[in-house]
Structures are given as C-alpha cells and as structure tokens.
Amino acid sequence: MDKLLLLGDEAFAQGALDAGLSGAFGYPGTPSTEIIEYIQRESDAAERGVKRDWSANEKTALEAALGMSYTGKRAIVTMKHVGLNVAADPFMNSAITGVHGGLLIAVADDPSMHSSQNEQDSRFYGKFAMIPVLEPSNQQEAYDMARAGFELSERFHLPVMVRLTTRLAHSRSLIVRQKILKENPLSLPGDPNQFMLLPAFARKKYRKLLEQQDMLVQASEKSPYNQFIDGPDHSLGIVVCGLAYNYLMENFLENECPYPVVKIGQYPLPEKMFLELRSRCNTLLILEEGMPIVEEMIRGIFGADGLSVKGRLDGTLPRDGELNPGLVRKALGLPLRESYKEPEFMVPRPPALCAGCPHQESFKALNKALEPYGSGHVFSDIGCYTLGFLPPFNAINTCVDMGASFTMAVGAAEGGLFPSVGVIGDSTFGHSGLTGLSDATFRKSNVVLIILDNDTTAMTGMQDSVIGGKIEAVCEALGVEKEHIRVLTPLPKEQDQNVQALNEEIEYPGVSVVIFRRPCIHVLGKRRKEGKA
C-alpha cells in the first residue's frame, strides 16, 4: 500500500479523499486550514472535481456541506474551534435533521491558545448536539478515521465530528491509505421531510435523535478507536484520549504501560470500559487535551463511591493549556527526564507586523488623526491587524471574536463615545463585519469604520477572500451613502491626505466607511514572481 507522510490535517483530508468525497467547504483557522489547502493541491481532487472552495464563513460553510450531504454526496467542512461558534446554529439543528450523504466536521482545538482567543473544547459542543465524535491520537488514525466517521455517519444518518488538535494536526507522520472509494451517486432523502424542522417534524426528529444515543454508546463499546488495555499494576487505572495517548505512550519507550489504561477514540463515551476499569482500580488519572469533560463526567458516573479521580480538577494536571510527555510524567510520579526540559537556548519571539506591511502605514494614519483624543477609542477585530495592538502602534483597543469591531464601535457610539472607530481586514469583513455594518446604517451611527483591504486572508496564509472586488458596491447597497466611502492608499507619502480624510469622516455625523487598500507585502512578492504586478 501507498506511505505517505503528512501532517495530521493533511492525513485526514488524504482519507477523506480516499473515502469518496464530492465536497470540502471551510473558513481559514488555524489550526485547521491546511486540510482544505491539501485538498485545493492534490491533482486528484482536481480531475475528479472534488468542490474545495473556501466559504464567506463557518455557518455558511457547514450549510454547504449539509446541502451536499442532502444529494447522497459525501462532504466535510473544516473549521478551528472558535469557527463553531460561529457555525453553532446548522451544527446543532444538522444533528436533528440528520444528514443523507456522510457529513463529517472536523474542528480542530487550540488548546494553549498559540493563536486563538480562548481553548474552548468542540467534544462539549459535539455531546450538546448530541452526535457521535472521533479525536485521532495520531496521523494513521486521523487519516482512517476520515473513512470510518463517512461510514459511521451514513449508519446512524448523523453528523459525525473529527476533533483535531493543534500538535498533532501541525505534526507530520508516515500513514499508509486505503483502498480509494468511488464518490457516491447523486441521491435524494428518501424522507422528503428529512431536512424540514418545522415544529411538528422537529419535535418527530429530535425524539429521535434521543433514542439514538443507546446505539450511538453501543456502537462506541465496539469501535476500533475505543481499546481496554490491561495491565499488571491495578495501583493506577488510566483513562486517555485522543493526542494524550502518545504522551501517555512516550513514556514507556522502552517497556509496556504497567497500568490498565483505557483509550478513548470515539465518543460517546464507552460505559463498559470504565466499569472495567473501575473495577480494578480504585484511583483513576484522566488525560486528555482540552478541558476536562471526560474527568467531569468520571466523577459524575463514580465520584460518589469513594473513587479518587485524578487530573486537571484536582491539579494532577494543569488546568488549562496543553499536556506533553512531561507533565503526563509528573502526574504518573515518575522523575522527569532532562530531555523534557526547555533548552536555554529558546529565546521569546514576540509577534510583529512584517516588514513593509500595508497595515504600519494605516495605523500610523489613524494615530495621528486620533491625537486630540486621547486613547480608547478603536475597536478592531481578528487578523493580521491585531497587532496593531503592540508597541510601536498600540494602535487598537479590542480583540474579541470574528465581526465584533464594527458592532463594538456601534454600541459605545451609541454609549457616547466620540469618536468611535471600528477597524476590521477585508476577509473578516465578508465573514461576519456585514451585519455589523448593516447594524450601524439602520441606526444611523456616528462612526467611523475602517476596512484594512490587503487582498487576502493574510494571518492564515492567503486564502481567497470571497469579498474581493466587491467592497464599495457592498457598503452603499449597506446603506453607506457613496460620498462617505473613501478608499485610500496607506504609503508614507500619502499620509497627509489620508490623515486628513480620516479627521474629516470623524467629523462627519453619520456612518463613514474608509477603506486603506494595498496588497499584502507577500501577496504582492508572488504576482510579481508570476509577472501579474
């Protein structure tokens, strides 16, 4: 059979390929991104016509999926954790409607926020809907799993979520594929009430989806990815999930794990493997990346009984942040190894705007047109331009999730904040700044809202931004009145004028959208390696 070695997002979109997919539907987030990259690459996916477009944004992305899911065709869509928030409306109801083709959404985590805003755990959201749940614990899995998440959701007919997380999905291992699958033919639900969630139907459905969930936990006893591993010293049971398992594993190189050690691949969770285990064992040490609802739910099914559980509750473990083979080590009292201690030699290296980016110019801009000010007064959003924040800019004020510049800006204008400015990147303004814009025209907000147009989604490594070319006709079509729409050019000698813009649509009492465009510094390199600048 093929080897292949890949990263654990490009393993799992490699067997979602060799499973038969007709479609991958995504927004950029790390650390997802480059499974739908691997997929826009493979030459395969081309010459069948595999869809692999990048999407306005999550929400829109997994309606995509759905609806491709709704012609017999199998799909995935792709995401970071914070994405599921945005597509939480079509995850939870898609888990009611149940799906036809195999629908598969892969989320991957951040757990120590390398560059997420929080390390919210996607299995809280995966049991909320009430859906089966795969998490990898390496490339080989994360690459079958692709393949048994399309079968084990054309079973139940449901959604099926492949959790990933950071270390693995940027980490490269051997897989060795499959047999490649033909796509499936085009089909229709046979229930043509399937997709209809009106109440009388919905209420039908979600009955439904509750008498599953026996089925679905049956189904996770006899699962591959769910393993009870015995061992000779019963002092110490284990349960580990997904990714934990190689740290778990990373310390026993050289001879077997001495405890009986429960590995979780596939959720919900398998009840006859921890009263297993349970009854061997009267202390329990869960590991797993993320939160801590697998040791939750262990204290919530043994606590009473005088069970000692121990992990991240009880600071066995850290509370927050990743696990590795060190801190698995401390937990299971054993002396740590030189080899796991951080080299000397790693120095910090703080973020920065790069060299000859447009953005520098642009917050120069607003800086001096906000002198007479004072700070606090900038709203901006998620992107490379976050980090106008740091020194020597410190130009912005707040970060809180995807669109919430311009609707941040809106309410404290609304609070009697003046000036009020909202900063947000082109890509982000397609993914969710529209509403937020359409918010501020329909209350006839004093503020200015500024759109940072490099021409792609710069931070993930330039993707396609579905709102190119189309800005300004978007903005008056808005309600933005076309004389209050000011495209400028954020270079050095231009910075008079713009400066002079900006105080003028501060001045003005209405809604003032100003857009600062001038390629990203890289996007600019590659046309002109193509000759196209």
Given for the second form:
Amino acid sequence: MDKLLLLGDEAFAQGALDAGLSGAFGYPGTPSTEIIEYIQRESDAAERGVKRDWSANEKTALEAALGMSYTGKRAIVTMKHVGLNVAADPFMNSAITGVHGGLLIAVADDPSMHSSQNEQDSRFYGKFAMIPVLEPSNQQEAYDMARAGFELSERFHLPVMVRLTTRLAHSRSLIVRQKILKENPLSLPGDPNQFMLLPAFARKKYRKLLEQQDMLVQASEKSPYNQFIDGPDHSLGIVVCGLAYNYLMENFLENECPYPVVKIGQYPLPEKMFLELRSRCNTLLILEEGMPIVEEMIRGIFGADGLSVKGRLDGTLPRDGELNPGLVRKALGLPLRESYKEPEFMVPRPPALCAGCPHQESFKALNKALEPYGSGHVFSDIGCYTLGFLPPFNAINTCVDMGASFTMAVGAAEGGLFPSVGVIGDSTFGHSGLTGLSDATFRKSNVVLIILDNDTTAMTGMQDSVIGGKIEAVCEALGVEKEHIRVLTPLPKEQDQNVQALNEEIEYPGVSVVIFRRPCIHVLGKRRKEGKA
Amino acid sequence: MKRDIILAGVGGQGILSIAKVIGYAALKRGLFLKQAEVHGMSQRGGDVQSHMRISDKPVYSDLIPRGNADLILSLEPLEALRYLPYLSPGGWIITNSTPFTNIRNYPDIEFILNEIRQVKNYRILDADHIAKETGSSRSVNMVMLGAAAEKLGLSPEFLKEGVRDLFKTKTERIIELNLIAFDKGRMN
Ligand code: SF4
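Given the form predicted alone above, I would also like to look at the protein as it appears in the form predicted in complex with its partner chain.
Zooming out: every chain and molecule, the one shown earlier first.
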C-alpha cells in the first residue's frame, strides 16, 4: 500500500481526495490552511479538475460547499475555529437543510492560542447544530475520517464536522492510503424542497433532525472511532478524546494502561459506553483537547450520585491551554520526569514585521500623521499588520476579529473620537471589511479607513486574496467619493507625501479610504520564482 | 531505538529543512516518526521549534514530554536554552554559537554559553563561520545537521541521501555545497 509522510491537515486533504472529493472551499486561517494548499498543489486534483480556490470568507466558502453538495458531489469546507463564527449562519442551517452529496466541515481549533484570538472549542458548535463530529487522534485517522465522514454524511444526509487541533494539524507522520474512489456523478436532491427553509418546511426538517439524534448516538456506539478498552484497575476510569489519547498512552509506553478507557473519536457521545464505564468506576478522569465539554456532559448525565469527575473543571488539569504528556502525567498521579530548569535570563522572541515589509513604511507615515492627536485612534484588524502593535511601531490599538477595524472605527467616530482610523489588509477587506465600509458611507462617518494592500494573504502564507485588482472600484461602488480614495506607495522616499495625504484625509469630514499599495516582499520573491514578476 | 529531538531556531533559519532531511533518512531506515512544527505567526523572526520523534516502535505523542529529549539541536545559542526543560538528564545540546540578535534585550552571550556548559553533554560550534569557509553561508543549517549526525541514530549515508532529496530541484552545485557543509559539520 502507498505510504505518505503528511501533516494532519494534509492527511485529511489526501483522504478527502482519495474518497472522491469534487470541491474544497475555505478561507486561510492557521492551523487549517494546509488542507486547501495541499489540494491546490496535488497534480491528481488538478487533472481531475477538483475545485480548490480560496473563498472571500468562511461563510461564502461553506455556502459554496453546500451548493456543491446540492449537486450530489462530495465537498469539503475548511476554516479555523474562529472562522466558524463567521460561517455560523449557514453552518447551523445546513444541519436543517441536510446535504445531498457528502459534506465535511473541517474546523481546526487552536487551544493555547498559538495564533488566534480565543480558544473556543468547535465541538460545542457540532453539538449546537446536532450533527456528527469526528475528531482524529492521529494523522492516519485524519486521513481515514475523511472517507468515513463522507459515508456518514451521505448515510444520514447531514453535514459532518471534522475537528482538528493545532498539534495534529501541524504535525507530520506516515499514513497508509486506501483505494481511490470515483467522484459522485451530478445529481439533484430527490426532495426538491430539501434546501428550502421557509418556516413550514424548516419546522418539519428540524423535527426530523431531532428524531435522527438517537440514530446518531447508535452510530457512535458502533463507530470504530469510539472504543471501550477495559483494564484491571477500576479505581479510575478514563474518558479520552481525540489527540489526548496519545498523551495518555505516552505515559504507559512500558506497560499497558491499567485503567478502563473510553476513547472518543465520534460524537454525539456513545452513551452505552459511558454507562459501562460508570458501572465499573467511581472516579472518572476526562482528558480532552480544548474546553471541558465532555466533562460537563458527564457531570450532567451522572449527576451527584457518588461519582467523582476529574478534569479541567476541578483543577486536575489546567482550565485553559493545550494538553501535553506532562500535564496528563500529573493528572494520572505518576511521578514527574527529571528535567533541567529554564535559565532565569530567558527572554521571549516575538514575531515581527519582516525587514523591508511594506507595512513598516505605512505605519511610520500613519504614526507621523497622528502625532498631534496622541495615541488611541487606530482600530486594526487581523493579519501581518497586527504586528504593528509591537515596538518599534506601536501603531495600532485594537485587534478583535476579522473586519472589526472599520466597524469599530465607525462606532468610535459616532462616539466622538477624532480622528478615528481603521486599518485593514486587502484580504481581510475582502473577507469582511466591505460591509463595514458600506456602513461608514451610509452613516457618513468621519473616518479614515486604510487598506494595506500587499496583494496577498501574507500572515497565513501568501494565499491569493479574492479582492485583488478590485479594491478602488469596490470602494467607489460602496459610496466613497472618488477624490477621497487615495492610493499611496509605502516607500521611504514617498514618506512626506504620504503623511500629507493622510493629514488631508484626516481633515476631510467624511469617509476617506487610503490604500497603501506595495506587495509583500515574499510574494514578490514567490512570483519571481514562478516567473510571474 | 528511539530519538526525541528538538530542533530550535529563529523563523527563517531553516530548521524545517533539517527536519525534512532527518525525516527522509528515518523513512529510508523504515522507522516510525512524528514531527510537530510551528506555523503562522512565529515565522516572522520569532522563535520556532520542531519536535521530532523517531523510533522503531509506533510513536504516540506528537509532543516530546518534558525531560525526555535526547538532543536539542539549535541554530542559535539562546534558542538552545529555551527548551532546556525538555532535555533528558543525559541528553545533548548541540548548538551554533553565533547569536541571532533581532531582539533588543538579547542576553549577554557569555551568560548563555556558560549556561549551556552547565549541561552534562554539549557541543558548541561556530556554524556561521564554518558555512562561510565552505563558500556557502546559507548552509548553516546543514553544518549543524552534520554536527549532530552522530547523535541521530541514522547513518550519514542515509542523511546525505536526505540532503539530496531536499535539494532535488536545485542545481548539482547547490547540492554539492550543502553536502560539503554537512561533512564540515561532522568533522568539526
Ligand atoms: S510576510 Fe510580507 S506582509 Fe507579512 S510581515 Fe513579512 S513582508 Fe510584511
């Protein structure tokens, strides 16, 4: 059998391709980005004509994938956990419409916030929408679960979430490939009203979804990804989800784990397995990557009938952050391993804007123009330019969520802040800045909205931005006056002119858009390599 | 056979290339392997590290447990120390001595080197200098790989094949330079 050395993200992508994938949609976001990148790179996918361009944002991506499922084909949509908030509307409703061709919603969570604004656990969303969730514990499962997920999705006519976490997404291991399946042929849903959520239909379909829950639990009882593994020592029972299984086993390399274990890879939870475990053990330890969702459910199911539940809620494990073998070891009460101490003089080495990055000159100009007004005027967004917060620039004041720069600037202007400045990148503008700009022109807010156009989605590794080449036209169409759409070049020799332009737009009592335009230095390098520049 | 290796450095120094070569070599030897790496934010001149685990038995955790690493291989001295709690009491630190000072509060280099010398097994070499001597200052990472070759549990032949694999799209001259850098690292 064919073996490949792949990241967890790539293993899932390869699994989806081998299971007859017809289209992959997504917006780049660490740690999910490599799924689409892999499919874009694969020559098989190119030959087969698998659709695989980036979308404007997670919502449009999910809707496109749902549309492809409508045609009977197998589709995936990929995003990071916070991206699921953006896609939450179609996500929740896709559980009601159901699907036609298999639809997998791959969401990569980032416990410990390695490169995210929060730690939210997507399994909550899965439970919220009442759809099956698959959670691989290793790269092979990430590969296998793509196929199993499509099968599950087509069997229940429901979207299936595949939940990855940073550590698996960005860790490489060998996987064994399975037989390659053909793509589904084009076909329309048997029920023409299936995707029609007028209240009368939606009520019916929601009831159907509720009725399906028992069957989903039964499927979980039988799933190969959920296992009851008995052990001789019943003083402790362990429930372990996804990747946490590896951290458990890592502590029993020499001997087998002595305790009974319920290993979870598919949700909703297999209730019988829990009853089984409960009948043997009065103390349960819950190991899960992310938030204590299973732990809360177990406390709920078994109540206060003399059961002791250990996990993140009682402090046996930390309430936040990623798990690791050491934390699990401590939770098991095993002696800690001997190790050296980190020296006291250790200092952090945070990331910074690259030398020669266009954003540097943009921030210098902005700082200069805002000098007379003091600090606290700049609402920023998410991308490389968020690093402009750090010294030596200290140029921005906020970073909340994708698109919140423009909209917060509008709200602050209405609160009386002058000047009120929003800073967003080109890709983020395409993702969710447009609507904020539309608000601004509708309200005639007194704001300066800056688009840092480096011609790419640099932070996540140079993906194409869907707004490329359309920015001025879009701004004008959204109601910005032509004279107040300024395009500047962030270079040292342009500095005085740029500061002057910014000053003029600050003075103008309405919506101004200032576009700083110069490609990211790495994009230039990449294009030169590909012979495109 | 088991080796838990932490590869450490600063974004852009090429630790992922080292990881790839070790990965290729481990596969050629038919070993199991897991390699966790840092993506995203940390590539803009921030600290980066990769946990690399190779073994003749299946590997469970993608992360190396604290106190378990057989080797910290670092492209820069301060970064070698960042992961000290992962090193096993008998483990090795092999590090480049040339500091990468893109932060203002970079500690005194003598403090750093002294601290490294407190570790039971260590090896410090000026890989920047050695790479320059071989005429290819960009192959510092291959010098360091060579310096660690003996401690990886993989034969130099496999590693060299790995180097060829890594640069297979490059010119023969570039491959040669990197192999020379690798050998220089082994001898120093
Ligand atoms: S990757 Fe590009 S946009 Fe990001 S900091 Fe570096 S040069 Fe700037």
